[in-house]
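Only one chain comes next, encoded as structure tokens, the form predicted on its own.
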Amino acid sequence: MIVVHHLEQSRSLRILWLLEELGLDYEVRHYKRDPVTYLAPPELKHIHSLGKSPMIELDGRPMLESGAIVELLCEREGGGKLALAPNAAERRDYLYWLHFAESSVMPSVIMLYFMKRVGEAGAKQLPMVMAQLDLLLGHADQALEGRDHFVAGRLTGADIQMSAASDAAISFGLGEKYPNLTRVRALLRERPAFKRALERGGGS
């Protein structure tokens, strides 16, 4: 049994969505953020010393990093359903988008989020961070021009990972600036598997 340690208002919703798309059995354990610091609760550190989410337990061992989780589940547990085979023509693009979300987009998203929280203290750096995020989101938006998926003309783990980019655009009120990300986000959120994941995740 796969166990998902699901933190509210976190990117672990993508893991629930992936598991629903793959039709795998799993257990969800819910965690609340600290209402003051908005950090994950200390209970997660009892499972893994970093206390991060997304986190799953697979084969009795904890595993972190959503890119690695998605890649492993797609290839090992999902029978390749949402992955591309090593010799597939678009395998390189699949891996690129699969890891672009966390390696490139999310650092700028997190930086922007904290700058907005500290107000004037982060004002000087805000334009630089916004410019970098615009570059990244614009790149992703352009890749979806005339298509509904990042690779292979079908849903893959890369689409699930990259949903974080479109979520970021919407959360910062930038949806109109990236129409392709916004359009595809709306399509994917209508998938029955996503709706089931949202319900099991408690709406977050």
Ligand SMILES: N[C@@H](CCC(=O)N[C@@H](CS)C(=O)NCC(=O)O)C(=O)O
The other form holds:
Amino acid sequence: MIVVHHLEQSRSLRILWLLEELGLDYEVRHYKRDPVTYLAPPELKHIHSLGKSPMIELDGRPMLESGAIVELLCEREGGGKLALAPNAAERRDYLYWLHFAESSVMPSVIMLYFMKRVGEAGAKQLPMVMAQLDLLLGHADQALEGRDHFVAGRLTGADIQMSAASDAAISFGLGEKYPNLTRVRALLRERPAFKRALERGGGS
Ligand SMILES: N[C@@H](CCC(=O)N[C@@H](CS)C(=O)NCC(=O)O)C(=O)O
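Since the structure above is the form predicted on its own, I would like to see how the form predicted together with the ligand looks, so please show that one next.
Next comes the full complex, and the chain you just saw is listed first.
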């Protein structure tokens, strides 16, 4: 049985969504964020020293990093569903978007999030961080022009990982600036598997 250590309001929702799309059995263990620091509770560190979420247990061992989790679950547990075979022509695009989410988009998202929290102290650097995020979100938005998926004309793990980019656009109030990200986000959130994941995640 796959166990998901699910932190509320976190990127862990993508893993619940993936598992629902793959139709796999899993158990969810819920964790609340610290109301002051917004960090994960210490119990997560008892399972893996980094204490981050998403965290799954597979074969009795903890595993972190959403991109790696998505890749492994699609290929090994999902029989290739939502993935692209190693020799598929679009495999390179699949891997590109699958990893672009955490490797490129999220660092800028997190930076902007903290800059906004520090207020005046971060004001000078804010335009530079904003420009970076704009570049990355614009690139993703462009890739969805006239299409509903990043690759292969169907839902893949790349779309699930990249949902973090559209979530970020919406949470920073940039939805209108990125109409394709916004449109696709609305479409994906209508999927029954997404709704089931939201329910099992306790609404976030
Ligand atoms: N790159 C990692 C990011 C993991 C991560 O930082 N998760 C956040 C939640 S979105 C977290 O656990 N924050 C709580 C904490 O750091 O204590 C991934 O994609 O899995």
